[in-house]
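One chain is shown next in structure tokens, namely the form predicted on its own.
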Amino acid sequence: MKAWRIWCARRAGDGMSIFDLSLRFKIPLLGSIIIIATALGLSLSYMVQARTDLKRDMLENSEGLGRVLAHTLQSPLLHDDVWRGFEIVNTLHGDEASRGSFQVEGLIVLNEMHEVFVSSHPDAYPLLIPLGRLGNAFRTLSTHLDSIPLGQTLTLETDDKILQVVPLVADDVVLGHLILVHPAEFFWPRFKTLAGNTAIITGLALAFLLPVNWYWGQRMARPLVLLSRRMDDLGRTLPEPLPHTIYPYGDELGCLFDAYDRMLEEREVKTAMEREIVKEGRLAALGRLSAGIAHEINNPLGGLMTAVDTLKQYGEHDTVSRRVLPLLERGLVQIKDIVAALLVEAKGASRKLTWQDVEDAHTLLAEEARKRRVAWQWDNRLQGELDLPATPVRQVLINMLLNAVQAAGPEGRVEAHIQATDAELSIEVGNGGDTIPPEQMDSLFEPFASRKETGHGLGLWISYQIVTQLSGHIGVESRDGWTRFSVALPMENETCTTAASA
């Protein structure tokens, strides 16, 4: 949601046109218009060649009753019979014209002379009226009758009419000729039915194509959309990965999720290994300095000490040195016992790790934990010797242990998993308690580190510290009531021990 507020932000003061819009909005939008202009332009065609084919078909149906027409009315003409003349048109006009496939306005049959022999309408075309005379349209026809080759007709078009002739022949010779008087637009009552027609068809399949189309392109655009929005905030954090029912589908945009969701996993790995190199180089580095730290104050701490032994033996004792004299002397054992913490060094060879040295760390916790009133889950699965120095991993798991009994409280529970492999020797110690905070996750194996009022928070670090001299690895979990911390040390490692007390 902040990249789209951030985006309506930009095109708020910018010129924004439909390129613009999200693709939300911009596929299933185009979508329709293609579909709209498909769907129009295809309908305006079909109309355009509809009118076209509906207009000739007239046109020959219209002449094909002209045809049967003029054969009826070559008797009357030959016997100058106007009266049996009208009454064929009339009779004829008065059933045809009435159907809409012919849609003829009025019959006019010429003599010879070009003069009105009979028609269906005498008010508006009378007897022996030249040609010429019922208007212009009939005028323009009049100088093209004598141009018309046997046996072929005659179409005419003028803005308000179309005159199809025939001429009425008899043994070759031209008798006179027969005009069908339509409507300019005597077609059209048709085309609107077929217009209509269409428009219907048109609109039934636009009611089924927008919403497909919609959906489709919201289909497709909701994962673009949601995939933009990761992109955008994958600088800052670590986005969640795309859900995989969003677009479970094998094309294109389907492998382009994929390949998104493999850049993350990517760069999880690749965020958690920095964050472990950066841990181990600040572990590192603090290591360095509190052996340098430790070395440099023994030498005076030392001299102290002696002092302190040699005022005990050959001084004085007054009142004030017995009471000041055992004071400054615990205080300078615990400076030496807290720089003696500091100084984890690899020493010399130690024997090898076995199943009782696992079980001389819980019997040395039993009563610590029974004072506590912590409920003890102990699986000791060691068979054998190992080929692992006892001495620093037994200073591994008793540190370990004792910070599980001291962060469970009164009436909590510890639980402890030891087991070997050919390759790994594993080492799992969990409690109940509070949860430690994530904010302290990161510090949790520095010196001095403690969450607990006492002590000087220096177990946990020198435990770091032998577990990554023997290549291994430390780790810690710690949700929902419940804190695990979990060793991992292979086999066949350089040995080494410490110097160390917790």
Contents of the next structure:
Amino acid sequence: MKAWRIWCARRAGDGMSIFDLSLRFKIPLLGSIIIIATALGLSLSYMVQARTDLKRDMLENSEGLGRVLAHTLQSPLLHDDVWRGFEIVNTLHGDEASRGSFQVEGLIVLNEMHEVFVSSHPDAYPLLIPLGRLGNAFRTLSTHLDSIPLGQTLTLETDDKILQVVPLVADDVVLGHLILVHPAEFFWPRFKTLAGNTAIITGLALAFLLPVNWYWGQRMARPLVLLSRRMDDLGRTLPEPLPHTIYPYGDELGCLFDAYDRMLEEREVKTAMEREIVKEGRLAALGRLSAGIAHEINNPLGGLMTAVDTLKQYGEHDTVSRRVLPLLERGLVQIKDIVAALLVEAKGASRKLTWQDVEDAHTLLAEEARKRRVAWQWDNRLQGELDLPATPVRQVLINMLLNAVQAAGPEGRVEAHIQATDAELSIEVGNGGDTIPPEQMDSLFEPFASRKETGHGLGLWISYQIVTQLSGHIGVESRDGWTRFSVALPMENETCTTAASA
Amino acid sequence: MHRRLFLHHLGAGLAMTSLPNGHVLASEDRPLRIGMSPVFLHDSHGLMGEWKAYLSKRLKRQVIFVLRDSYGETMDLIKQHRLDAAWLCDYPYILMKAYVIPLATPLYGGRPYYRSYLIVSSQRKGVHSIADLEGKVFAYADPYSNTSYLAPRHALKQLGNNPDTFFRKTFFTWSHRKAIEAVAKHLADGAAVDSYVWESLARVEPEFTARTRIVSRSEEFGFPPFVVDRELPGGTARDLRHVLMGMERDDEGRAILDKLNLTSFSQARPEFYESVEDMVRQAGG
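Starting from the form predicted on its own, produce the coordinates for the form predicted in complex with the partner chain.
Let's see the whole complex now, leading with the same chain.
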């Protein structure tokens, strides 16, 4: 039942109506109705026309026959030669006349007194019977006989007969009349044949048109139905794009599908952007929060550390103090380190980044990599000095490399590409470790979000803070067994220019 | 065949022009013209062709059958000596006695007689004699036919009726066969026809004659005789009589006689036709 209907939720509660049918059925159904109606209408009008024409033609044929007969019958009538008259009306009567284009049921020759002189059927129309006594149709006819203008014929249609009268005229004197008797529907046998043929032809046309229409309608409706389904899904999820083969034509329908695809694309971009904005907003808020907390901790921390230092230098050192003070000091140092890490400060006085700074990072981690038997692919293309602070960039690079080496796992693989243009420094570090699950992706750069068992989970957070403070962008892609972190940092003079222009 | 005939004619023509007494030769050589009554033969062209070929072969002379639509026309031809011989109905024979002499009478059923049959449609009940047809439509074959015209009118007179007003309407069909047809198709209520024609047709087309019913049979009349022009040379007349009467003696002739529904030909005798002559006299003919 459901398959017959369009599934959209808006209509789900309503009663079933023919107009709620799926287009897959509605289009071919409407097409079929139109085709059948057209075929029937055409056939019907043709048959009505044919019936009229047929009747007229047959009456004309019959009248022609009547005129020829009338001419031949003059002499027998003049000479009272009943037998010759009988032979004449019988020669042209019989199977030929009743089956062919005449359909003459009977021929009657009247004398001038309107009595039967001779007839093709003496049983029905006996000799010398006055016309009026042959039946109703003939009684009506007898009143019209004398009013037929010279040279003309008369056709009288009654309920059961069509009578044609041809006067027998010699030298402008009416000798008698010839009556051709037709059954009222005398053209019916020929019309039946004609109608039969028309029906066969119409049937053949329908047998061809209906399946073609059904196929065509389905073909038109299928993409629309798919489109409709996708549109309906749009509110809930982001549907897949339509297959390109579904409707490869450039008409309005094709344009509709193109528009749908464009809309879908835009929607995807927008969704991604929204997600990014949310993420960045969250990270920014976190940055502000952590920086605020760090500042608030820093002040008492400084006091505490000074106090511990004073105690160490000048205090009395009993057993407990000697044991507790180093513990305190180590704890405070650890707090200071963490606070320092949270208080990322990328800006500030620093020398400019050089090729060597990048190579130093490589050297620093070469030992770690060797221990883990990680295969390196190192590609440093920097030249000269870059308009970027060396310290924070080195920290970011070291974080990325360390993460990569750790993530790659034993005998893993790490690739690093560092290159620069006039406008931007690009760092790409990839590793062949486990793919990052999607649920972790969104919170990857948040503090303490690390999935590693080792480390404090602030490496990516710090990198993120630095890159953001340097107006750069950090991103990650992880799929098919390859995870790639990429950082793009605009040159500082560029940033200034941008800032100035902004 | 036609080519040979044509050459034959050409030879005759040359002989006529080259010989002073060519008339005799020419009369011997030209085809023998025999007038045929429009009996049932009219519709049996095959049979007529056979008979004509037989006579030509036996007479060693070409024979032509001359057909006319009515007895009257045949009688006119006799008056004009345009026929050498004719198969005539007995009534015209009586009327034409001044021009013709009887040659041979066919034997029908072994006897030189035939009758007049009064017929009506087989569907018509309640007609037992000609008197029951008063005010009806009646078909005659020919005004010079004994069995179809003279005999029924004579019968009406015997009953005290005026044959001209007894029927409501009468018409001529110009052949006995067609008179039967007029009754079979209900165009006429009744008709009088030649018993020989009716019986012969009953033999070959029984379903046709079955549509009619014989109401009464007349007395016997002499069978229509073969006559010759009084001016025909005696030898030719004798030859023709000899051939006709000899038909029963050979297979070919017997086969034709059988198809004609005749037994043989006999010498024509005046006494066969006395009853017809009486009727003609009474009719004022």
